[in-house]
Amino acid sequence: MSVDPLIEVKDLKVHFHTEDGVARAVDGVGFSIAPERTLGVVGESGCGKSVTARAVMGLIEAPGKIEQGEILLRHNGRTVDIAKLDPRGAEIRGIRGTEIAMIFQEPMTSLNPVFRIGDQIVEAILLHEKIGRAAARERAVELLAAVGIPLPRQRFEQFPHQLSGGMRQRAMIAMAMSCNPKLLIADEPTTALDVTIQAQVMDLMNALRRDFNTAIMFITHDLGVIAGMADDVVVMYLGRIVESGPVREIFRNPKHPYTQGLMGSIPSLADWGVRRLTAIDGVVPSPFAVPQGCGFAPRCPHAMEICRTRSPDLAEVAPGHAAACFLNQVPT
């Protein structure tokens, strides 16, 4: 049986209008994410992941805009586009936190530095929800005591500097699960952490994922996290979708040249030794400066001339699996 998306993005494009040009940062993006389904979003710095989920939050401000497409959240028994939304009306500021929540990049940039972070979660709780002060602290507590902070009640009364990364991050998550949201955007949440508090937090926000009902939107460049994490993937690469589908699906069977190298690209113990990782030539093109036909085409081990000059839609290559690539493609 079907189930219908949560939300649903179609055709987004969001460019920043700058003196130096037009950056398109987004460039017609469009995916859908089912409740309590995590979906991975995977692809170098700089190709579009970030602003995209800032979009869906309603948080793209001057000099950027949401040129065209739909952001459909089904919200109070209607489907609400976000793209449409006032970025500080009345109504998106009732959405976030309630129905979308965030998690940012980097939890010391995110989290104010001059309050404890027992009194960040409880004017969030405030924010919201029809509850007394009182009621606010306990739930903050229980909250941090939910993400796996030990002494949770000495943990309330800290300052950010006061813990360590990964007891910031786990902060940023007890924040963000303050509403129930019923989707948590996660923007590399395990980036400047070790490898040990990575597994936890993952581990974290599967078990929140399970206990909460939450779907969660979960921004990486490290496809090995992606395997953890989540049901469906979708690749970026200069502001487009070039793969998406299921995550076993992709892993088994990557069909565009740069889903190839990434998966190339991540260590394997059964392979120590017997081959060396593979490296994608070149860097991220300038969103000022898109290539003329496929964007990845100056990069790509396989591109041909047509490559040079059209660029290819997504198509679907497998039931539920899509790539835009010539290569799996007959131009028509």
Partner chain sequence: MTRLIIGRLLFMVPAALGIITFLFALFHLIPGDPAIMLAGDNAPRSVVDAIREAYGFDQPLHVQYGRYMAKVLQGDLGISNYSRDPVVNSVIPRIINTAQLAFLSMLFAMIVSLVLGCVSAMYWNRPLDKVVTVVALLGICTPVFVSGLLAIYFFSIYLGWLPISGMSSWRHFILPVITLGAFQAAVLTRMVRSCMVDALGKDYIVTARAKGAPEFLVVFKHALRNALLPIVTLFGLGLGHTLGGSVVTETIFNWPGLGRLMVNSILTRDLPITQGAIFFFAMIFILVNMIVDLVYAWVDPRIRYD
The other form holds:
Amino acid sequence: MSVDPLIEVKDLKVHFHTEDGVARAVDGVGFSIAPERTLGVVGESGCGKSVTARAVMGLIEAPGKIEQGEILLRHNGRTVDIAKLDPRGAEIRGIRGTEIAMIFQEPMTSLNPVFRIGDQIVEAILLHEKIGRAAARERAVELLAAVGIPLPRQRFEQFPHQLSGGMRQRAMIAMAMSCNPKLLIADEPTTALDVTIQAQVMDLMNALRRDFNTAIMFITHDLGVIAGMADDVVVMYLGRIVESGPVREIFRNPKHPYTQGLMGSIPSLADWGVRRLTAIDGVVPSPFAVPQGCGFAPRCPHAMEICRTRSPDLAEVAPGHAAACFLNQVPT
Amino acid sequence: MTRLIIGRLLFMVPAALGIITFLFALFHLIPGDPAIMLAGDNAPRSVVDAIREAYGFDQPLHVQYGRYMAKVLQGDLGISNYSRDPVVNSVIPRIINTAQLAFLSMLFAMIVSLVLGCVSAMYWNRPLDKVVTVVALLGICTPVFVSGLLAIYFFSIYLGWLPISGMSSWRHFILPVITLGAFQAAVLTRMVRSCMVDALGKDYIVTARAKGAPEFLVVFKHALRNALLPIVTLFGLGLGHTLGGSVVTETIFNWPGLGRLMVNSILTRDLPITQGAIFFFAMIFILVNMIVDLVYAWVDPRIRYD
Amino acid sequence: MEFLRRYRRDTVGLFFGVLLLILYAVALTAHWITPADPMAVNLREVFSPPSAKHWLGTDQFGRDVLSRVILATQVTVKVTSFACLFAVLVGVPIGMFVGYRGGWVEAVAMRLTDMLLIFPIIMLAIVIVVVSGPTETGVVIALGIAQAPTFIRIARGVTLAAKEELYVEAAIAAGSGWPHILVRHIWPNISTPIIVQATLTLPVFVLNASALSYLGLGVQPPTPEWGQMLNEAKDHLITSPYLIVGPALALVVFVLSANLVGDAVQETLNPKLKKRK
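The form predicted together with its partner chain is what I need now, so please give it after the form predicted alone.
Next comes the full complex, this chain leading.
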């Protein structure tokens, strides 16, 4: 692909300095997203995917700190490094909402309970565009209709507690799309919803991606969700990327034992009654005490001697497909 | 919402009856013969008996209770033992004086605590926050009769700027209002700060920042509007405590308010005045509490629109 | 002992804890450590400013202020300790019984408790003092009853939670009587929150005891009390301002130490709270 990436993250490290020590939440992550593409970011909770998303939004605040790396975004015809911006400064605020917007896991708590749904969307519009309040209201009602909220004019006047979880997430999406962002970050947007509602929200996001020409960074712990959404996939473990590539390639030919483990835990109709779901043994180590060598080694069924002493780098295993595992590379 | 208001108003009735009953009980719990108390310790037997009969102390308790209740419901709280004026006449003007002091002090405390609390929360765990926290701590550890005396000494005696006592001009208001207000401000600042720290940690704050909202909007619109829910309750309690603190403040600055009237009446054993003062204080507290409940319901859309 | 080990890590709490212990030691040994007789009137030495002989000066009767401040420490400690104990002894059994009993008894009792809680402590204390009398015992009763609602609420809350525990349900099912259940199964859960609450309310007791005696409704002269000493000092503020130094400082330091120790005890017992602060 020769298109310039919309956003490019290079060797990002985000550490949290707490009383109990330093947590290396994100420890050298790099990826890029091209316009109108969807990147799926997969991993168990605590693997650093949400922190990465917040870093891209410039939302890392003390005790968190971006220690290293660049987050390059094309903005107003020049390249801005979000990692270098003051998280409370004017420049990042001009990017949030207009270039990059975000929706969150908990629609129940992500909307402000004391303001009307409509006013919260109007606020997002007026923060970035010089239009009148009446025009902003019209736009907000249209957006509510566009995300499939019935009776948008009535819903506009309501408070978050009067809407169901699915409806609230739709309202969040309407708010995020209000200024036509080029990139939408969705941080586990369906995790807190019922399965049927999940499917509806996924369909909505797919439709919006076409209508608004938005790139999406879709964060989830569920590979099954990724399959229907993403063009490319990044698999994260303990603050690092362990495998990345096009979605078909990853599903057909997972190279990292961790990805293989995640696959093993997706139920599939074809496997009905034939194969037992496998789970990955053990738990994610604490980010305060990252093991030496490969972070996954203590849980890896194929762990070798070298895995306990050295940490493998990402290396290409097929065109566009990379994995960080010594099984696929000759140690140097 | 309407039902809530009606319910709260209706609650005033049993509350008032309860307080009257309590005051009646109080009158009879006090050790000693009420007739002797009224007549004076050295009064001759015949006078005491005459008073006992006139006041109905010789009747059975339930009859006395009925009479007392009936009188209070007609607005008759008795006659002062000393001035022989109806209690209501001496209490009502005092209520207004106390209300002025308490209201202005509370206004001072609310403004100071909102500003300091928000600033402290914005600069959470940084030097400015720590300074505010320490000052507030010292404030809650200094009772008004210590800060009041220090203020009188410094501003009235040493500098000679402000009057020591009374309430005849606006300059008389400054020391009492600030002394009482500062103590409340210290108490409330800590609470406003913790409400704001709490609100600033919520998910919708991240949403607001993710929209690109500037920090002052995040703090003063999104966080403060939510923190107001608990803060309204705190301010309501604070108003109650300000009224309580006014008793001491009035004594320090010789403020002709309800609190000083009550304390003096206790010291001089003028029981009808004591009863009257307690009755009005109690009704004021219940009224304030009711208003706070209603304001809370009005501020919280989850209650207002259900 | 685990408690002491963890408490030691909190330097502020440790410093003011030691200070509070010193104040209590002063209170306990007051009769032996006063430099002069706190009651001895000496009309030849009235209103003498601070000097080597009288560090804090003498009052309108020529009594040594430092000695009176020391004796007042004892009075305050005595009154507030007994008041606190009284509040616990009144509040906790009521709260436990009401929480365990449930039903209309609980509803009525809690309604009344809520009503009492809307009145400031000082108002309740003043009203009760009218009946119990302005003596040491009267103040103990007044402050104790005024603070009891807080302890009723806490004891009831813990009892309600404990009642849901399986082992308590099992004991009820096995036919244990309620005194046995309250004492054996529910009391152990209650002690920690009650101790925390008692330390947190100690400064409130001290402030209100002094306020009462400032108003003349507390401990009566000639027994010294900080609030009452300040009230007397007010009349001589123009001529002898030094009279307020001793009692004011003692009162503020005591309340400050008690406050910080209360916070530290609470944080030591519930470390979770610390994170938010």
